[in-house]
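One chain comes next, on its own, written out as structure tokens in the form predicted alone.
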Amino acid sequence: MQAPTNFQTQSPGDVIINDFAFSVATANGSGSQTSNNVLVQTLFNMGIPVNGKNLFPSNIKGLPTWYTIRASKDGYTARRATTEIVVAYNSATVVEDVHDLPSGGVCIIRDDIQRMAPQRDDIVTYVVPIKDLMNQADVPSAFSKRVENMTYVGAVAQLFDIPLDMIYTSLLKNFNGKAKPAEMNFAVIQLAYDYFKENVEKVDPYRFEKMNGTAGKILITGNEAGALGAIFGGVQVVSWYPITPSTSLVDGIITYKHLRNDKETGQSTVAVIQAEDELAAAGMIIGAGFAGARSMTATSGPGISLMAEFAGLAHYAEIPCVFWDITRMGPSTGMPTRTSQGDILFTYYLGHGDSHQFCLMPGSPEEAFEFGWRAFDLAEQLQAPIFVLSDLDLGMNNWMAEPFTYPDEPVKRGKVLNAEQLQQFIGEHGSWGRYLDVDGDGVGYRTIPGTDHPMAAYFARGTGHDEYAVYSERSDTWLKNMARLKHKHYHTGRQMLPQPIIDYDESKSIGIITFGTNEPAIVEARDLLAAQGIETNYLRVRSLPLAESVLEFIKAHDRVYVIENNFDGQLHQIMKVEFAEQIANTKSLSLGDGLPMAARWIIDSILEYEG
């Protein structure tokens, strides 16, 4: 855990309600995820805006893991760089966990590791007699270790005023309504709660109180939202090879695919195939896309690199399909369970030669849902692979979200000709060619295998081909084809893809550009910068290629900061390529440390230049 940098100041006697953060330090595999989920769900049910972010190790059971929970009465949901409270339950990290607490912080520590902690007079320490509590608990020995983390749930509930009945409701939800495991866990919570109530004097200033900050909202992960979006969008074929952090997206599709069962037969309309590797997974969805099915895969950096050759084939053969890249920290295996936005450049140009891919960049569960279904429409309208660039933070952590909007617009299949339409096309144009651009938008008309017309069949070629899908190595034919693809990319696609979200006031001279999950941190940073007299405008990119409004936004400001969660400032590099010398007033601010973006770093970085 990094050193604290933004601990809020308070005066003696102040009570701090619903505006603090705490971290839970445990050993990986100790069952703490249930305890943490119950706390987050309960705070959400109390109406308190909250987020929970899991910082877990990638390799083996037993290594340190942290879970950070932030409550914000003002509705801020970004990760806090500093937590005022730590639940120190891991002997391997107790020294740094206690050391990192700011002065005035609170440590809740198990008694069997208390002696290992640094002695500090400037923090409040509460000790959990974990062995005594577990000896009192009526828990089978096989479950004892799994439920002992519930002792800190009881301690937190009593110290910071979380109603026990609401804790129990969250437990029931976590166990899908099964009373037996919920009651076993709740018994431990109750023991710890009663111990603290009877034996411990509260001397810290932190409290939770019910409020009305989550009414009408839901708690959901981005991967679950994306899975629902794909189901809503009519996905028919899913092929993937498991890899963190994308696996739960396909798990979500498996969970919800019954929603698309055929009404008459009850049979599933969604085929989910675990391939032998990522290369095979990509090949399967391209084949399914060629056959007219709505197909997708989900992977992460190492997987997307294996899919590069097939991605180039889908691009050049112009086959609709959808790739989700839930980005994690690279290069190589890097830190595979830490978040990152470091696959932008690689994915945007995925494929050898002059490949350019269409990318969608969701910044919230709502957009993960929307892009989940919209990606299929765009793939068929543009006859191209669509890449959805999410990340581990959005994909695997719980986020507050508005209920999803189910649009009533019809499914868009793009330029697909049935036999009758094909005959009409030939009558109007004299012939039909798969890559014939009669509309000037770079997109040809396609048929689907099985179309009952003698002219319907064609070869989908990754090799050189002319407008009629006939093999060709003629230079003039090649150049004409590439020019059409580029026109489709930079003109048709640029206008069709989701446009940026812009907050603009012409009186402000400083702009901020970002994408994806940095938004909550930037929302908070802009408010705090404004409080210091630095007003900013804001643009969030939602797709590649970059919209023309991005350049207009840049030109409208004296200075523009491009903020992203990777090491090299990859979005800024794409801006340099697409807008060349027109962006001299931009400054790249990129941080690739494996953690979700925090407002404090943005503020400090901008103040360094603005003074």
The other form holds:
Amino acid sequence: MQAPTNFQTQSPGDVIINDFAFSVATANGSGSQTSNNVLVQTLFNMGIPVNGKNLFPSNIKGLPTWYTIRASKDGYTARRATTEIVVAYNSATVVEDVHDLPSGGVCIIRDDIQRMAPQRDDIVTYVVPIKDLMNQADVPSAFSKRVENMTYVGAVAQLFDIPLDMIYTSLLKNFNGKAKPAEMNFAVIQLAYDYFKENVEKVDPYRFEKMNGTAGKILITGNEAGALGAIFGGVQVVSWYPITPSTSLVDGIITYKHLRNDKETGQSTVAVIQAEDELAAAGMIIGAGFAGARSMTATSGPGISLMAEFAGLAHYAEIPCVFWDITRMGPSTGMPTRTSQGDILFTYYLGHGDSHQFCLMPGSPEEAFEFGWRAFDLAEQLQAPIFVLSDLDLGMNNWMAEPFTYPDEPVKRGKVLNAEQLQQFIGEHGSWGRYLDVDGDGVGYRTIPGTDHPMAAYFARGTGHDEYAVYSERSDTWLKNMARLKHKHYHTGRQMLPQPIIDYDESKSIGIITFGTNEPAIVEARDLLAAQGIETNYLRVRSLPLAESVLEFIKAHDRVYVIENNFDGQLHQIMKVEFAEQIANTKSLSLGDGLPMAARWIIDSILEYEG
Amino acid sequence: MPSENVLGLSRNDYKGRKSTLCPGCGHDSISNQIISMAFDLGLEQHNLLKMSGIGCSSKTPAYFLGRSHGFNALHGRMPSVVTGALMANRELKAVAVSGDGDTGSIGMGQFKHVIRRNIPFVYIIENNGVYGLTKGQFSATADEGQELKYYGRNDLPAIDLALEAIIAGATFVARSFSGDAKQVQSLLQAAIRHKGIAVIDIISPCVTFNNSELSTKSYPYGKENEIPLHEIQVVAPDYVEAKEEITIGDYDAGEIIDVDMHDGTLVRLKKLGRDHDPRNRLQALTVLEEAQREELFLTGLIYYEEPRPTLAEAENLVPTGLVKLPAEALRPSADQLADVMASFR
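Can you swap the form predicted alone for the form predicted in complex with the partner chain?
What follows is the whole complex; the chain from before opens it.
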């Protein structure tokens, strides 16, 4: 039996089960995504709480990419700041990949790049004879490069005790049940597995073991969740221009739009239009919203900027429509495939003059689904564009989630008058005006084109208008309209939008506020801080404008940390605007390094002040 | 002329608000023809959208069809808004008004793509070769070599929007002159019946900034130089009452061409001085190319072909407007959600 290089013998007491992370370093476009998906899916099927994060470059083929897989018996799903195991398969990064391993870590390295790796006595190294294995494999030469990453799947399976039959099941699922590619890939996995079983002595402490931590759960990306939310929310017109990381959301809608086909004819009830640019995409959903349809687009920061003029128009003309912003790193093109929460300020105030928008901030796939359908109800009830601020981490990574709950409310169309209701309205109020606020909530009653009544028509416009939608540049008319819009925003919308999730105990004097996908890291950080005697309360913002309970939460604490994944602390800046001088006890902790947040950074940041 | 149409409405019922354009603006003449067209054909205004972008031309939908929903969108972005609206409800008809700046410059991309998608609506370009609302800059359709008081000489070649429309794939392309009320009327009647996008480039002189006799977009030039390709008559016995014969000027009548419209009506063209068959795409491109080189002002139906599928047809949408679907059609069942969830385990 060949001894691994640099091995350190472990005692039985060192065994670590289902509580470690590994990082797979490969070259983009080398087929590693399939290998990684198979590993994550298999661990999930073993009942092990797992999270996979793809840290990939803006590139089709060649640049370095990392996939981190974290298994956590305790159910933590945040990215880990350090990973104990690296699969070093990329010569371009092998030096730093091996260098970054913690002492006691494990390196699984392909033999043809091993000589490039730094020599370390404090880690365990397993070498994969990739060329020999591929020579043995009965794989057509055309597919050889495509499947060689399966060698580390076999190595990982053998080293860490993953059953091969479960690997095969995941492979089959990955190839949509097609046995031929599954078998070809599996043959390579089997070869590597057998090689390690026969030739390599395991000396590291890490093991996977079946458990019952994923029973009843699903594994899904946030973009798939948002797409399903849209399908179950009644989306009728989708228009978009492809941009990472939002593209897979519309791909999801295309995948599932058959669920909405007419049952008798099979014809579609959902139109999906690939626009020529983001401006056109925004124009189309606004036209559709004006005509009475549930419409949406999905984009990212650069697209949102192109949609700015239309966003102001939709806000001011009060057109229901839904924009998803799957945020990535700016400024400008920034790091197009790295995650961020950096569009919050820009999107919240998107438009010219005194525009302000309604924003929803999902923090999990479950919420991406829920906000996916609820956004349409809110858009129609508030007669306004709704912006869903997700991010790359939620959108494109695999998350463990509870199966989605079927919408528990009927479809809400808001204040739409048909001909008969319009006649009744005129009878009650003397006349109808598109922007008449008869209910005092800032929301008028609208008609949609096609309403067969001689008084139903109105003229939508971005220019100044009165309550009857008639062009006006009178200052008093303008001010009255703006006051109504502000009332709709800060009063009606604030009450109607998803309220914060709050974990509060009056005995604790320290609070944490965040939004979106920072939650898993904060859940973990709070547990670890508590273990050190620092108890915290918690509030997760789920919408803008900020709910009044956010201010109450701030007031109830001595210190409140506002944690965000952008450089400038943008949520904190909005707090400064909306709550003015009442937030002196808040401290912005904002990172924005392009990576999903890890608990370690939160703990260190808070300990800096509390320690 | 009857005082009431088939719906029992008067022509006044098809009017909008009072125009705020400069007195004598060609755009107002076009608005009048839109009113007449809708009145004559007995169009139901509640099923008609009026759309526009930004500019003098784009203000005009406020001045016609007061019982139709209207949308004054953004500069150059009207086509995308129309696309969304007509995908939401394909049972609506739409008349959209744009300008030469709105279409030929800032909106050129959307102009081309809405044609490519074949969204079925009447796309009118009120073309005066100049920006009015910003007080007189050259537009992309201004003549090469033209002089304007403040902006000097235009050294760039003019974009021919009819040519661009044909190249982009439009199946109904016409050009007219706002001073030729009868021709504009005939073209509008045919265009509203067309199943695909119908582009009508109408030279509509700007009386304030570009009415020099030296401009091919001026009233004097149009009046003096218009060369109709045909007499045009819309023959629609099953659709509207018979109309008086439409004639233009003193041109000699020649061969008659009937162009079938999708609703069973005909556009009857009497050839005039030029031997032009609008069903020949190459010939349509050729006459426009020649006209541009020779500074001729050809009007009439320049190009027509059997409409290709609209975007809604290509998307295989249900024939009913999507907005008419009942709430229960908007949400798949709980069982379907359960099936999808199972696939993610």
